[in-house]
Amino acid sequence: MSYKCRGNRLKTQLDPAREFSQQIAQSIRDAIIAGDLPVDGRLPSEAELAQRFEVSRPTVREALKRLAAQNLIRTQRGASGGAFVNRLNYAQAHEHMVTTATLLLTMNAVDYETAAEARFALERACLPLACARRTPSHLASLRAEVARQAVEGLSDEDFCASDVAFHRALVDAAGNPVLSWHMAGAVDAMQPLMNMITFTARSRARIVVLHGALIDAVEAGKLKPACAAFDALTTYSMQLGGEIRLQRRGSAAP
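Which structure does this chain take on its own in the form predicted on its own, if you write just that chain?
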């Protein structure tokens, strides 16, 4: 049985100049965020929503697809099925953040320097918490990735994946799931794009040394050396980006 929106606050008046399915999705989304549609509760049926919004069922169906794509609702089949308000978790939110950030960066052709500047500034802010809250599990994850990066013959793809995992573990060492979620776009979206640009020119041995120094400082809980190690990694990465940009300009010159 479907429930009524608390206080009947679901806005059903639509602007004829705008796409109906988008407006319906926005109205339901607003009600979910406001708490008027409770978590795990079942939404009104397609027929009821179509009647309330005075639109066709296919239009309602398209609106529900939009909400499902945002992980705001889930659908179930059967006699007890329907559309339900989803109980969003950090894993789902993380995936959505990474997808959005990746598309935003690639579609808008964000340059290396801009992406690197943002990513390093955001990640550096995690260092004080990481130095204070790192656990043996976090440190083991970090050291495992550095050991992996030092393996001779490791493919470029696997080295880049390990690099992303290293920085993700460093962010997670801050011990704040909200911060880890916010950093998902910076690490899991920006870092792979940065790696695509620099992987042919960088020294793996140097990165392993820089990563090792960063772990040592975080493990010791010493913020100043941790910041110094992170800044050295930042400087090296920015240097690589600049060198590659100059190389490309030289090769493109007539």
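Everything numeric here is computed off the predicted structure, so don't read it as measured data. Positions refer to the first chain, counted from 1. Superpose the two forms; the largest set of C-alphas matching within 1.5 Å is the rigid core. Compared with the form predicted together with another copy of the chain:
A displacement of 2 angstroms or greater separates the C-alpha positions of Phe20 between the two forms, with the rigid core held in common.
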The other form holds:
There are 2 protein chains.
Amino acid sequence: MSYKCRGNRLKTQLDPAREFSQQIAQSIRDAIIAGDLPVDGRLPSEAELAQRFEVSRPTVREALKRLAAQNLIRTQRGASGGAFVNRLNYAQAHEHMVTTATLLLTMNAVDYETAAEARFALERACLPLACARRTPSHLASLRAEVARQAVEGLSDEDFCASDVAFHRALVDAAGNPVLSWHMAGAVDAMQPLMNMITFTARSRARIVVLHGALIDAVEAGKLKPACAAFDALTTYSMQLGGEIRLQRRGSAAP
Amino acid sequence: MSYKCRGNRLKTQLDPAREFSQQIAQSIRDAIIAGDLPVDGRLPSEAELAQRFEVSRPTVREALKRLAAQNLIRTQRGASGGAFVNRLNYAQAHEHMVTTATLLLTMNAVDYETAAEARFALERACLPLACARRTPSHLASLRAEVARQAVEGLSDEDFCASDVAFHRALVDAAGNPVLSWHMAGAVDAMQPLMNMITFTARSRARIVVLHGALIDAVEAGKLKPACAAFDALTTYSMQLGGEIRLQRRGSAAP
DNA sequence: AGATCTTATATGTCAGACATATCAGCAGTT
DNA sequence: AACTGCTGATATGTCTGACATATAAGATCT
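Mind pulling up the form predicted together with another copy of the chain next to the form predicted on its own we just looked at?
And the full complex, kicking off with our chain again.
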């Protein structure tokens, strides 16, 4: 009924029809999720795993690399080394989320409207919490980014980066790490995509003003004005997306 | 400026201090993201990659397994086989998201309040779109799940599963696949966790009523009542979480 | 022309070996 | 007594070469 329904040991019976390394990785993954292998616990050595599963060491290693790719384990060389169960921290999960989200968007050629709609809908959901919990530290981060965005000679890349930092800070102001993690895919992965599409057309001054209004509302802790400011930002972004599409339609692709 | 800023070839210069397989995987991953390796395109054979990177074939294989673990490539045996760039589809990304979210929650012992707060905040953000776009098909799915939940003899597991299906259908009703993907981590991964914590205490009848009211509002396309119904569900769930915590505090852990 | 056999190619797996990082313990010196 | 440096044990990282097996394409036979 709980997590610890331990069969306690790894399933070492392998189906010869499927890849061994895949099955071994699954077996170990299941054990980790079930809690049979505690966080920071050490897995048996590669040699011992090879014995248990009755495969060679390279095969075991391929399985371990699969798990390492998911940040489920880390390895250390040396005498007391080995493979250790990783505590999946937010930073790793964040990075992972961004990679997956980026791939999902680019490989499926998701159109701007769909991506932006999802992003703004999700980010808007953070506003109530942000208004209620924003700390002076959060507000300082937000204002710092807006100040940077107002500088004249800023490159497009730096402006985009600052924009991402601004939105991330806004999400973090909600004070919920799980929420921040969920939003990583929307902000860090989508925002650059949106910037790439829109940064040629947009007016930085207008964005700075909209950002400023948003901060003021959040600082005052007033939800309605915050939503209004955010919706204005949304509307402008969507409008830019539409203009870009029209331009693209007019001119042939390079 | 666009994705295809191709340096066209893989970085084959490796740093001897770090693991080769990790660097090779990163190099190929970068090439995929940059669009140098098109979807469904074939990678060079393992032997050729080994030559290019000046490493042995097992090392190349470890790198490929890392990519396979992320669903970035698939492999085929045989004459015209090899490793092919995978189009990351929503189903795979969905599965991936659920795994990561589950691990993140369990391994960090995220408390119910934090997880639930994030989940409800995000799901609430889907309501406006759901009210605007829900199709008869969506509504039918929603009603079917509620009907199942009202059956007397339903097991706890089945009730939980139906609950998840209900919320997933609600999110899908927003008609935005990117949004649905983002919500997978919240609904599919968090909901079972929440159920596990709350299903001993909750009143099924009350939940069925709340679900029904929510569907009615969504069907009518009226956002305010939908939000009200959803907030009632949120409040009830949070309240249950509080009760459980009190019970737990009273009795020693098994 | 169609069915079957052969061959080439690529991945999947294995065995054994060496290189290297790291820790623990012991020796020697200060 | 405390610090230093050596040494061995252990485990991962990597290499070499080989065999097994799946698959497609060409060659052969009916």
